[in-house]
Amino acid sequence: MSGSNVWNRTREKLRRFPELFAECSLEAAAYGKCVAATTTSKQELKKDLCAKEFEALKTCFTNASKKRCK
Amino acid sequence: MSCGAGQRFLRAPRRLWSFYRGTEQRHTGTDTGRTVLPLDLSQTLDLDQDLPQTLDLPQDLPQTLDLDQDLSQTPDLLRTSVRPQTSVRPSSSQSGGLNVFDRQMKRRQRQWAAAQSDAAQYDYIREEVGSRVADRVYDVARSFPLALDLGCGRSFIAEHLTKDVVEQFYLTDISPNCLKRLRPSEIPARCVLADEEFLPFKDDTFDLVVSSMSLHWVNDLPGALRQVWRVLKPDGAFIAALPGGDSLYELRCSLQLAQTEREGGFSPHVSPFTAVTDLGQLLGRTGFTLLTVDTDELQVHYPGIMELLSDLQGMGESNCAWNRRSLLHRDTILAAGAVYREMYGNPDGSIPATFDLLYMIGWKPHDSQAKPAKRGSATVSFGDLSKISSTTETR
């Protein structure tokens, strides 16, 4: 592992997860609906089935973290 | 229960694992070679003398391992059951042979959790379950001179009991930090560092054995129940509570779905729990009579998945099963948070976490206990029931 205090920095980033997640509730709901739909429908859950929704969620999340950092 | 991403700093560095395996070979004990400590106060552990001071830094691990060597007067029985995955199975035929949980890791997790300055804010579940177990002790209309608390943590049952119900308490746990930071109670208590599967007490010692929220980390539950049966006096009671069955099913399902969608497969992150039916059978097979097993659901609401994971870690309930993967990808955490909120979330945005609590009460057989009636001793027949209804109709 590189760096002097990797674990502290990682934990600090993790601590910001809830507030960043709260900003992306729309995208999270869309992704959640996509995955939850497979539990009721005949379609089996495969890798990257909801990749589009997840990309939207992830970009929202990274944008929120960049905004907060600045 | 679940493995959060922040748990990694608890792992030992590689060089210490080799030391650990080298010293481990001594611990494969046989059942016949087991010796038991007499319940003599002079041989009870003196926590201030026998333990090293700080146990939460990785550098202290050699001292942690030597903990058992420092107890010069104690036989092998007081050592925790340490068995890394690749070692030989214990030669005893009585042990279940199951090795699901890493007990050393559970001890380190409890040490870390107890050493936190804000440990009290994670106590809410244990407090609640401890008070419910104490209620069940009160329901029994007798007093218990000597009681044992298995896996007591920081002692959540003794504080609700009074001296006229239990006169003396013995508190056992695998983590010295927990025993050093006990919650106050009015009952005089002695602390013993012991594993739930190897109780260092003579047969027929205790009137009451209680346990709250610790039996779900025991490797060999039948063996642990046999130990409890052994140390109980005839007509002694065993009252326990543990999460079982469908506990944390929301977390398990969300992680499973998210990991399947993100990574293509999934690995178990939540530890396995005992089902209600299995528990009843286990108790019966061990020899307990007058069994009562009931379930209760405790639902706790959290703002999000991260808070749930960090609370579980703070409680010392992180997963310690051998088959856990220590890495949880950040994409998977994000996906699991979204799935959890969508599938199980409440209207106000919070997410529920269910703890399926199983309470059991069992008694060691004694002549004074009520027995089922003998066959053929009935004086009234079921056929007479129809005669009762016909007489009421004619009235």
Second form
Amino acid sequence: MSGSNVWNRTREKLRRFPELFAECSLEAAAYGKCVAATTTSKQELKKDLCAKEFEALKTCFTNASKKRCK
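Alternate state requested, the form predicted on its own (shown: the form predicted in complex with the partner chain):
So it's only the chain below, everything else dropped.
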């Protein structure tokens, strides 16, 4: 059944998440600091305020994921 195959792939990706997150801890910390700094005093997070940090984190996750799949 193809539906169960989707769930198996999703579970496998979620199992690898802690490893990927550990490899990208610097980028994740930078993104978190940006979000925290922009939302002080109950301000809303606005689009593209932390785009540079988010792109760095996304790139790191993508690269780490490619390394793990090989």
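None of these values were measured; they are calculated from a predicted model. Basically, rigid core = biggest C-alpha set you can superpose within 1.5 Å across the two forms. Numbering follows the first chain given and starts at 1.
Taking the core as the reference frame, the CA atom of residue 43 shifts 5.9 angstrom between the two forms.
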